[in-house]
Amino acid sequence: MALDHTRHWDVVSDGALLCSDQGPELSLEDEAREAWRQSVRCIGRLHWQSLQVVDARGVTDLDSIFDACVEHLRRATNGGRIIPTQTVFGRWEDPEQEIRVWNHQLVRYAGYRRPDGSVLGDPMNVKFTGIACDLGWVPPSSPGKFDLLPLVIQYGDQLLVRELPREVVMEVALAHPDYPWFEKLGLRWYALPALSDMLLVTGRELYPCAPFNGWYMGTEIGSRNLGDEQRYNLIPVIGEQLELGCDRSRLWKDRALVVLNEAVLHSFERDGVRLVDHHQASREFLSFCGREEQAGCEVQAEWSWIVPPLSGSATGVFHRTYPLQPKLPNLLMQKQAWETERGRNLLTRYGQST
């Protein structure tokens, strides 16, 4: 359920959602970590009490908000002891100083559509890349699958397109511990998973842009972004690689997937980078089950978005379900900026004059 948060919250609802302030008021800090507890698509909860919040609901010109996300990187990367993070700009109450961070995430790759339909990059930022680009955005010289797209940051009426400085995006280079051919492949992923286009919702404020991070869990990377057919696609590039005989394997595309996921895991592991198998993030998330039941709470969860994409069965989190019922505080998704009015306004009148 995406929010248009033009209208408040308890309308837009249609009561999917519980209101959980009927407590004492909670700092900021206390809504953050209550908000990440309830984030029902989230199988790292049970590090909520450890998030770090910057109160960045101050901020009020373009460049400092930047300058605030380039510090969220570089605080949160930390040298790949990631911590968990969350900047918070000013809340939804005037319109003509609404914040949002255009991207999906901090740090992404471009995808550049050819003219024989085919894609370059990342097939699932097609979209974005172009809207960069027509807001001025100039790509690589020579574009290559792992550009750093800019962030376009959007201050009431006004636009900001700047690129990251390279200094504050760690990468880790892929390379399997068994497969010498896996490093030439060139493949490689972004250290630190930024989430910049959900809505932080308190039940008492609304704030459009507050950037979050934990940690990477290995399948995110392995299974899903380079994985999915409607991504990087790399599982026939493994399968080749392997020589399993794609044609005649039924199971090839398992064995190529447990490779990728190797050489995930391997190489954040090699550079000292924070992140977790699916096995122990199963496990992770029934610990926090339990300390849920023993206080008194009843878990939230999106069973497909719990589970983990690769061997999903062998672990605890397939044979349980959950209840469904989101309560807030809560991160919630939001009508993406270039298609609420305002942002198609800015498109047409930043467009033009780039």
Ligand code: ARG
The other form holds:
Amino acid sequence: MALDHTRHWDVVSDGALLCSDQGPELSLEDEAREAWRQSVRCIGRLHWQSLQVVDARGVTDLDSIFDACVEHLRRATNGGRIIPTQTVFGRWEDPEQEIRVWNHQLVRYAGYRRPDGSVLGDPMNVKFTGIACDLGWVPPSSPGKFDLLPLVIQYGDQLLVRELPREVVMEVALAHPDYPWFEKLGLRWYALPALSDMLLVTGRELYPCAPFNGWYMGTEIGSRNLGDEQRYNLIPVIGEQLELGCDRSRLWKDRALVVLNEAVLHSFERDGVRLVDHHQASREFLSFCGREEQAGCEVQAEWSWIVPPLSGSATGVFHRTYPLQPKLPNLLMQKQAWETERGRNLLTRYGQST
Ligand code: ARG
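Let's see the other form, the form predicted in complex with the named molecule, since the form predicted alone is already up.
Then the entire complex follows, led off by the chain already shown.
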């Protein structure tokens, strides 16, 4: 049976199916590393063997789960010298002990829908921000574009909503080496991309809560998070600052994107926060492919995710194809926690307006 990495799995309805596929017995550390190695959408896989794995399978209360997430941020951020890290909480057994972090990432910015339909902050997080508010989170008295969201943690039929200690969240204020006006835009981004809603599937076990991080590739922030029309939508703002009338240059968006990406790379470097640019990432991915081939392993990859969202054809990864048959162990998407039956019940019980 082919493994569908594009669907959102629910451990309750899909659990048995996945567990029946037993591979060789590996340590948790090796399973987690294999899962990264085989993640078809990740361009950063050259570094899979450096993943640090924290075994948090013995943690069984909300406070300790929260503390372990905070500790993950601290250790993995490592003052900017980011360490790829995964913290693995208890395996899926039954609904009474299900652990989920409801956040998409440990660090994310709130998105507030305004009465006129526009969004303040990150439009991608509007739904989650509403849920956090429903669950009792109180946003800052004057909401901004970059308000840190609280963690929402589920253990069995209990929920915890708690803000992260400010000092474990490293952020980078964005400036551009050539344009003094850039930093006046007040843009920033956080240092550590730590996905917290994916399912670690080893073949033997399912781990619905196993937050992990690498470091950023600049374009994730500069092209997508800040550039996408349905995200911070800054291309028109940058274009205007650069006085690129759309009538004067048909490529004004392209130039604005390059400036945004330059600012991201420059600012992370200035602050000593590790990140990789897309040209380097592409070279590293191709060397990963070479090594895997030598080891007799065929690299499975999803072309549209591997090719960077800036200057695609100027990177080596563009000019070839990849087989796409995901293997276990792997990291899969899950149904949103609040959309599962357990989550819906919890929302009703804990929610204030639902
Ligand atoms: N693209 C996501 C973001 O911009 C992060 C995904 C994981 N990225 C990584 N470099 N490990 O926040």
